[in-house]
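The chain that follows stands alone, in the form predicted alone, written as structure tokens.
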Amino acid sequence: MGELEPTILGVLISGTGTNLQAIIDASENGELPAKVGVVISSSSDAHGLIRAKVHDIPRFWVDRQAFGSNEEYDWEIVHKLKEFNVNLVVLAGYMRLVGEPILSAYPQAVINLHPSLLPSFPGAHGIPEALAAGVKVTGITIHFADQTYDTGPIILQRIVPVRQEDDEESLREKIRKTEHKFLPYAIKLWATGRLVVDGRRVKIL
């Protein structure tokens, strides 16, 4: 896998791209044995596209409205990923469900990041839902994507304490800092061939 060929990342985004930036930084400073080959956004005004431009990384907005179905849209993304020789897809704040075309093209090679300790608080509102539930800890989950939201085999999780003075903004900032540290680490585990999927479990060699 990652040991036999250089890891070229295709990063899918929808928004600010702070995790994209963490990946780029880790790649450029030598911490991550992988490089970002292409950035694809589901939103035309995603700030992450600007981050990619600053680092001279190929970047595209793929407009869902230009395609007759989600499947056609996902096939267009696959074509872009293949064009740039991507072998690991990273969903970094990508607010769409990846479909069968992408999952089939990249088996056990689509990694998603989620801002809660799954299976608690799946979906788009993990941070406010954790606050509303009154939990004392939440965290991040990095997992392989599958055909439903936030249910694939878990690669790693890290705890983020919830303080009684935390609001959504402060908790989000703590979670982001944790994401920025551990998403590049999870990519490194894949790139160095250290992840083995055994059913629902992911073993780290």
Second form
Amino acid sequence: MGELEPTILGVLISGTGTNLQAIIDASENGELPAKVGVVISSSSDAHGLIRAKVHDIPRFWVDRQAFGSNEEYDWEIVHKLKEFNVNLVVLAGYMRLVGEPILSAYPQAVINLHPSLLPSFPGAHGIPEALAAGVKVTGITIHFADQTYDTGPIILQRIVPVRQEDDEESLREKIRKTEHKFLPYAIKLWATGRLVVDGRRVKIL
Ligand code: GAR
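Form predicted alone done, so how does the form predicted together with glycinamide ribonucleotide (GAR) look?
Shown next: the complete complex, the earlier chain at its head.
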């Protein structure tokens, strides 16, 4: 048996890219047996594109307006991912649903990050909705993506307590800190072959 090839990541973003940064840092520090091969943004002004540029990582804004359908848009993303030999797709603050072209090109190889303890507070407003509901704990979920938002098999979850004095900003900050620690860890589990999907349950070997 030869050496395990390093996993090549395609990171999909829409915004600031602090999680992308955490992945880049873990990769450059040698904590992660994976490297970011390409960054694709759904938004032209995502700060994550600048982060990729600073680290000399190929990066693209793929403009939905340039395509006739979501499916064509997703095919363009698949072509980019294949061009850069991506093995694992990471949705790190990507605010679009990934469609069938991406899911079937990457079976059990698209992972999503969500800022709540799913199945509570799915969707784009997980943090303010948790605060408004008055929950005492919320957290993060990292899961395999499937055809609908925030529903795929859960890889790992971590709790973040909600303090009385928390507002949206302070809670977001704590959630991000937790994400920065555990997203690289989840990628490492995938990259080292330690995740086994059994129906809706994911076993960690
Ligand atoms: C993260 O907190 C992630 O959980 C959330 O967007 C943020 C991106 O932050 N994702 C979702 O809400 C997906 N429904 P970042 O751009 O600084 O990494």
